[in-house]
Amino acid sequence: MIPLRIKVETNADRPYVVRLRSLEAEAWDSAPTLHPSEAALKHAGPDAADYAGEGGRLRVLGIDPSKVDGDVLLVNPSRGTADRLIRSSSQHNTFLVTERCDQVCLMCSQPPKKHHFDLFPYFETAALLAPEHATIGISGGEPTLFKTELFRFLQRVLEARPDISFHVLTNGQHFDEEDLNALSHIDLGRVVWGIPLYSSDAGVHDEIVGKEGAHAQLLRNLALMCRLGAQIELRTVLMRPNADGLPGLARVIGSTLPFIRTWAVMQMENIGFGRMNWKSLFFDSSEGFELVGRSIDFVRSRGIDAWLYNFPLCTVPPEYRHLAPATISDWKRAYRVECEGCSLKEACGGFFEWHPRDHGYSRLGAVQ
């Protein structure tokens, strides 16, 4: 698994953000002027690499400098660690802005915590140092619990970097009329809001998210976002409690939510609450794909894009595989023994690193 947190040594006394640059030793003296938030490689040894910049000296331990060239780090001197906020070679960079949440979803992969540390200033610096045309994810917890800070962050970064965009995961519970002014100052054409809707049945949705009235509030806020012209990616995690209702949800989406940009039907992640509830929640889509296929077909027939996220390609009928992109982030993607020799492996998103050996799929194996 690709490490997102690495060991470092630094002479700084407080956290800071830095972008690493690897320069050949002989090019050091003639190197272009560094950005104030950059550090350039001065020496690389077998166990560590030394960098220097305006922020001081930094030693990165246990990783080849070529693996972190161009990466943007949040350095925590007191812990002797650095989080790779932006990996320059990756398309899967996400800022975890909070671990607090007001819902307790049955399959949550990031169970909520009570504490919160405001890292928005660090995230802003990191976003401004991102590679050209990057798409940066915003996740939690629930980011809109701190929507004043979030909206200000989006506005500032989008104004300063007209080439980048954001994908914000939110439960959609906290938008209201008072947000219209703040949102009107954000370039919403470069923000996609990933919002979950698990069922057309309010009772089923509310039970899944652990919050009474959540379904009704979500529908009101989807209408509000529609008025703003926001780009919405509706997300439905496929589980036993909502699988039978998937065609009904598709009909509701096609008839009453035609303004959404995308509908994503997603397979579960076996971590957090998802691991605790795996046996009661996991739906074997390799055996019951007819429900999924029928639902996807209906929504697409209404002119709405529909996709399959986190589905191993061998579990998807051939005629639907083009709708199942490799969506699992590279740092947590893995392949099983069953994947050996598969002709689809290069295009397949595989499994989450923590997917159980007893994977739950009855039909799984290499496609020749």
The other form holds:
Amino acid sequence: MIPLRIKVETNADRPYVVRLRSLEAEAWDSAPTLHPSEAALKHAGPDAADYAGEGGRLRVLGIDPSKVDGDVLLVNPSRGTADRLIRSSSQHNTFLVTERCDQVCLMCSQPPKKHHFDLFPYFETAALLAPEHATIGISGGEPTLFKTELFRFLQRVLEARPDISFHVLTNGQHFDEEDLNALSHIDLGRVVWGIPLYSSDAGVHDEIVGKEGAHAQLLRNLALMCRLGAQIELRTVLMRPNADGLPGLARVIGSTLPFIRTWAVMQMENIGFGRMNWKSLFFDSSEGFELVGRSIDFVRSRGIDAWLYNFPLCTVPPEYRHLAPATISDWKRAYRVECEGCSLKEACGGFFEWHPRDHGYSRLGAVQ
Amino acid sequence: MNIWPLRFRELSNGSTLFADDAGGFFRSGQGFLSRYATDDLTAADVAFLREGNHGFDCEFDLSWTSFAYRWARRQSKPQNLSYAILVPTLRCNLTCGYCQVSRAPENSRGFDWSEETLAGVLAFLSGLDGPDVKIEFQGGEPLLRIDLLEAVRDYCRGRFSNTQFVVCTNLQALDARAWAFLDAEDTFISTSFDGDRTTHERQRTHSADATDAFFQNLEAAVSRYPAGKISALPTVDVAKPPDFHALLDNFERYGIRSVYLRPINYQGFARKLDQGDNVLVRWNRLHSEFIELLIARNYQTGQFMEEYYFVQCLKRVLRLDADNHVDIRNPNFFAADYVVIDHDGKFYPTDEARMLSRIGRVDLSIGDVAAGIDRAKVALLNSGASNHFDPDCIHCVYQPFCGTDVIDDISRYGRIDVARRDTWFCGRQLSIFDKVFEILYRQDKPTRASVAAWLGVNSWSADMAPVHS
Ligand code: SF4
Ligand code: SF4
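Can you return the structure of this protein in the form predicted in complex with its partner chain rather than the form predicted on its own?
What follows is the whole complex; the chain from before opens it.
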């Protein structure tokens, strides 16, 4: 697994954002100009690497400087750690805005916590230092619980950096008419909102997210998003309670939600509440793929994009594999002993690193 | 729930097809029809209509909003002018039976662009917005003036970042310079191939030698270029259709899986051809038979071929964005995204309009490269470019999927206000959409396999098209 938090020593006294630069390739005598938020590599030893920049000195421990070149760190001096907010070599950089949430989804991978620190000022600095054409994920908890800050952050970064875009994971509960003005200042062509909808049946959806009235609220807000022209990735985690309803949901997407940009049918993540409730929730799609395939086909026949996220390729019938991109983020991804010698490994996203050994799929294994 | 108005039409199997203004459709029966007409819907009716989004509770709720969205997406939106059909010469080295008037003999004079016309064409192209441009070279036989083709292509490559060129050629005579021109990756070939050797020779080449030359060049092009580089269109004489089996075998052999079956064009010399009585009925029957043949053949071979226009109509029914073909575009504004420039530098809204004007029946030119596009005349043509207010179309269940063809109306009837149901265009559209809905609801495996392939999905089952019992 790729470490997202690394050990550091610094002479700073408060947290700050810094981009590391190795500058190896560049000639020293041409005196590369450093951004005020950058630190350049001065010395690399076997256990530590020393950086210096306007923000002061920074010693990075236990990781090869070549692996963190271009990374944007949030340095926490008192703890002696730094969070790699942006890993320059990765397509999967996500800012965790808050751990608070107003829903308690049965399979939540990141169960909500009460406390909240406002990190938006750091995120803004970090986003401005992101590599060209980066897509940055915004996640939680529920980011729109802090929507004033979030909208302002999006507006400012998108204005300053015309090349980058955002993917925001939200439960879609907190938009309202009053936000139309703030949202109209955001370049919505560069923001995709990942919004979960589990069922066309309000009871099933509300049960899964643990909040009465959530379904009705979500539908109201989807109408609002449609009027705004927002780009929506509708996300449906496939589980036992909603699997049978998938074809019905597909029909409603065709008739009532045709404005979404993508429908993502997703396999479950075995962590957080997902681990606790695994036995009652996990749906073996390697056995029951027919209803998944039919639902995807229905939606695609209506000209709406539909994809399978987090499905190990060998559990998907060959004719659907091109619809199952490797979506598990690089730092969470792992393969199993069964994967040895598999010809699909390159294209396959494998498993979440914490997926149990008894993986639950009745059909799985290397494809020759 | 407020229910959006539903139109309906009896299908051949006795059931009734319903559709709302935004193209939401379903099949039901007389029972539902009379309950709907007498405002006596059951709870089950209402639940079904709700799931299909045929109604709403209040303005701006999700149902209302997505209905508005669906309606809006089905309208063709204003587009950039980015596509030009150029006729650098009217001269041709063939004399196809139905093309007499839109060509000139190979050795005649005065049918090519002059220096000034070329300059005017380039000046016109320079004014397009970009960054994409598509140029189609028509004729006559455009390769007779390869120098003009080269001049246009060189200019466009310098002016636009994305260029695509299509040469509509009869593939009769290709010298080294022509091959070199066609070799370029941004250049594509569109040719006419009437399905089988006998038909092609009868309709086009008129001699065994010329037919041999065509087939040799076609084979050479197919082996030289990747799939997708060459497209071919058969023109069908209703009175003497080609052997469709042979046609499909031949097209498949040349790696062309999409066949656009066109009846002989009514414009041009073809007006004078006697195709017998009831051409429309016979054409529709022929086309329907062709679809059946495709379905059976696809299932048998496992290699899926399609009829281009039929698949466009099929997608138009199910999807909101499928109006690539102008005949199902609504509104179908002229000189909006493409324009034709004739051998004398005159603009026309379509190639049919150009041919129609050549026979002197009506002048449908809309300006020329010297004076620019005559927007007043375009506006006049555009007044008939939508089916929204047509007194017949507004009652037609296919209106959300259908379009208009003003030029065809003028060509056949000399006017644009003929009762829609009496036009060739409507007769063909009705028949095609009847066929589309017939196959969407068919349960047999061969049909389902072809529908899935044509829609680009893995499976299609009849329950994917809504039914209310
Ligand atoms: S065996 Fe492993 S690598 Fe191969 S498809 Fe299955 S999960 Fe992916
Ligand atoms: S042209 Fe004919 S088929 Fe098309 S909408 Fe009008 S009446 Fe219907």
